[in-house]
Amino acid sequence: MPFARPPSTLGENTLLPARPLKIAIVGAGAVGAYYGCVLARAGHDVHFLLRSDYAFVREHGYQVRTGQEDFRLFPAKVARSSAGIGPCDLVIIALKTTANAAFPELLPPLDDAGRTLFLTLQNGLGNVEALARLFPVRRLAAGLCFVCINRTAPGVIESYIQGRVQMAGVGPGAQGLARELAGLFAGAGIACRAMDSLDEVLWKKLCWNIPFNGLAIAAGGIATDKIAASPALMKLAHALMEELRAAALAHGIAIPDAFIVSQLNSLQGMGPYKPSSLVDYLGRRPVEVDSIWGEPLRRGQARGLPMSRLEVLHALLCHLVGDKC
């Protein structure tokens, strides 16, 4: 498939170079592996960074599954450093939070002399902060992913849903930003909207995250299916929905009664798709307990709510994980 990214209606004052461009891919899971793969389907020079599934992808590739199609990416471009990478047009983190504090080793040897673009897409509250503690605001961005991907394999990615991604940038020219990263996404045929405000697509995104990651751990590991199966998980997922929904306006983002609705009945035909904290949990990884749980119950908090059901999920998430919260 052939580099389809639109023409950029910005003018010549672009970020994103009009070329296919150099990727890297940090944080190469379910999430990371799919949208690399799809990016170098459409002609991008897209490097992933691996450790455990480094040898599996130099020798096999990747094999990506949808309810539409399936396509392999070989060979797949993979580094076990970043320095094996080097300076890059775009840098795509998918990490889990819980590895945040790794962003001072593994980024810098990406940046291209301070022109190279960072969008993370990651879960949870505090990613964006975490890497403007690096890299001017100027050239960060933030996409939420609405999806169901799961690595069911090494080198093997899922896709259940079609999904789409919202993005937005940060700072001055952050719509501009946004668009461009939109539009490259959907040059690759990724279903993508440029968002205004940040904020807003961050609180939404937990909107989903907060009940159904949440329950799917604290209610004896289950997937989706067995939440919307029950009356009392999804009255609780409701009650966890609209207390996150009082924090978001107390900071100024209101969530309409719709994306609610939406929410809820998003488990509708997911079938049994275990969320990827559940996933976490279940193989005894790190649980992204903090950025997806803990910040929002603060911030909360902070602005005189009480928050009462996510700070009693949010201790029993970090009783189940060990976490020290």
The other form holds:
Number of protein chains: 2
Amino acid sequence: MPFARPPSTLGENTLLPARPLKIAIVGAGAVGAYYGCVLARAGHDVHFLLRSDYAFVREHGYQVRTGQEDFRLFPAKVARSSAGIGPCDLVIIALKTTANAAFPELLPPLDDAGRTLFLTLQNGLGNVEALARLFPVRRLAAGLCFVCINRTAPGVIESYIQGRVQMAGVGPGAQGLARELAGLFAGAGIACRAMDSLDEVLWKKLCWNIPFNGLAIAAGGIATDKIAASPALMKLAHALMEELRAAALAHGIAIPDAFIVSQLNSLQGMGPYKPSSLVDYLGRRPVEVDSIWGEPLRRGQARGLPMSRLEVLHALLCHLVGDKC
Amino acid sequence: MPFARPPSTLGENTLLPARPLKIAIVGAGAVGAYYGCVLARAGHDVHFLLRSDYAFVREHGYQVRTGQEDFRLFPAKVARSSAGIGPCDLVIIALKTTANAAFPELLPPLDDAGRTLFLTLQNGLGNVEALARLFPVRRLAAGLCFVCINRTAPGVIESYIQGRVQMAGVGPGAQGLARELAGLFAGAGIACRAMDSLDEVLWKKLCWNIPFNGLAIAAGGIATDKIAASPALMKLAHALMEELRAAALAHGIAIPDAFIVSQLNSLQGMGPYKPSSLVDYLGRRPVEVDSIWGEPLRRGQARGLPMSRLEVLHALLCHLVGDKC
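Please could you give me the other form, the form predicted together with a further copy of the same chain, since above is the form predicted on its own?
Once more the chain from above appears, this time first in line as the rest of the complex follows.
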């Protein structure tokens, strides 16, 4: 398939070169593998940094299944270490946030003399801050993926709904960077929008993750269809969203009613989807408790908001997943 | 052992006759069996209404183990139906509240022409109201058992701490009734106090049951030592107690600081105690969700209190135990 990125409309002053990009996918779980495969299919030179799936994907490549189409990426370029990939134009970070302490080891070998862009697709709050300890903010961006993607077997990625990505830059020139990255994703066929405010995107994403990832675990390990079928849990999900909305407002972000309604309605048609945190919990892998529940709780409480429901959910999740908190 | 009840100090006008009493224990789980055995040892004519343990207890009696002493009640008078016991002086109800719908079937055959007293030792709110649909309130009382009693095997009852009972009457003459019942229990060697206010006793008991029975289940099925070792869970337990305290105050009951502190400290020295609700949950038996969490939540919310933390805990417990709520 030919290189499919539409020509930039931004003129000369762009951060990404107007050619197929060398892209590293750091943390090739379901989300990272999915976007890596789609970008590779669009003609980019995508390298996957892998641990557990390394041998399988090297031999078999990736199989991507969506409602609309299936496709295979073979061969897939895989590496066991960042040094084995080397400097890139773009690094897409889809690590579990529980592994963020590995940034200083994983990311610098991918940096091309201060030119490389770093895009985190991770959940929750605190990820951009962790990147900003290593790289200047003008090269940082965050993408929020409103998707239902699961890795159903080694090398097999399934995407259940027509997902979309909201892209936001971090530092000066954030809006231009967001537009460039949105163009890159859109050019690969991914519904993607550039947003003006990173904080708005982050808090909005939490409106889904905090209630639904959380209740899926705390209510006994249930998929989204069971949550949707329970008036008590949906009422609680709504109340959690309202707590978050107040915290967002205290940080200058106004979340409209319609957005809350859309998040509550989003479970319809999703079927028995297991949020990523539930998949991790059931698989006895680390759960992103601190970035999804802990950091938003601290930020809300720091503005004097009680966040009572979130406090309960956070304390229970810590114990259920075995974290110290 | 001779009849050990001290002479009443109430003069002629007492509700209980001054002789060994015929007592029925309805719901001979751990708590019912324990008090039945202790009252039988003190010389009363105690009949246990049993289902699952019937054959075992008929053959082997009861074995009671406490830190201080062990004793055996053999033979134990057991029955499979209320008609097999017949009219009593006193009926002690220690059924799970999830079985309260059986009151109209179980209790009338034990009533002696309007003379019998009914004492509920059950958890939570709503039990006295269920009894009051069948019998006049002047014959009703409630005892709150601050104890750690488990049935560790068929016919084997273990009591882990020096427990105590707070006794309160319901209708007119409540205080006299409470004193008579407290005297009965004290005469059998049970630390027991007559209380002026039933509501005070009920709300105070919830200050333990709501956080500790609830968190034991919702935090993953953990005993009290694990709760006590977690600052986050203890903070949450305290916050739940404060929500209850506000609800109690809205019902005219002032719960002092010292009581809250005593409840928080009560886990010290209790060891890995499994609250009764956790034992039921782990054994896949019905859990008393509505009387312990549901009814207090409704009563608090009816007075305009949000009870946010209790609301979360209640919704999660409903799902964990499989209740519709």
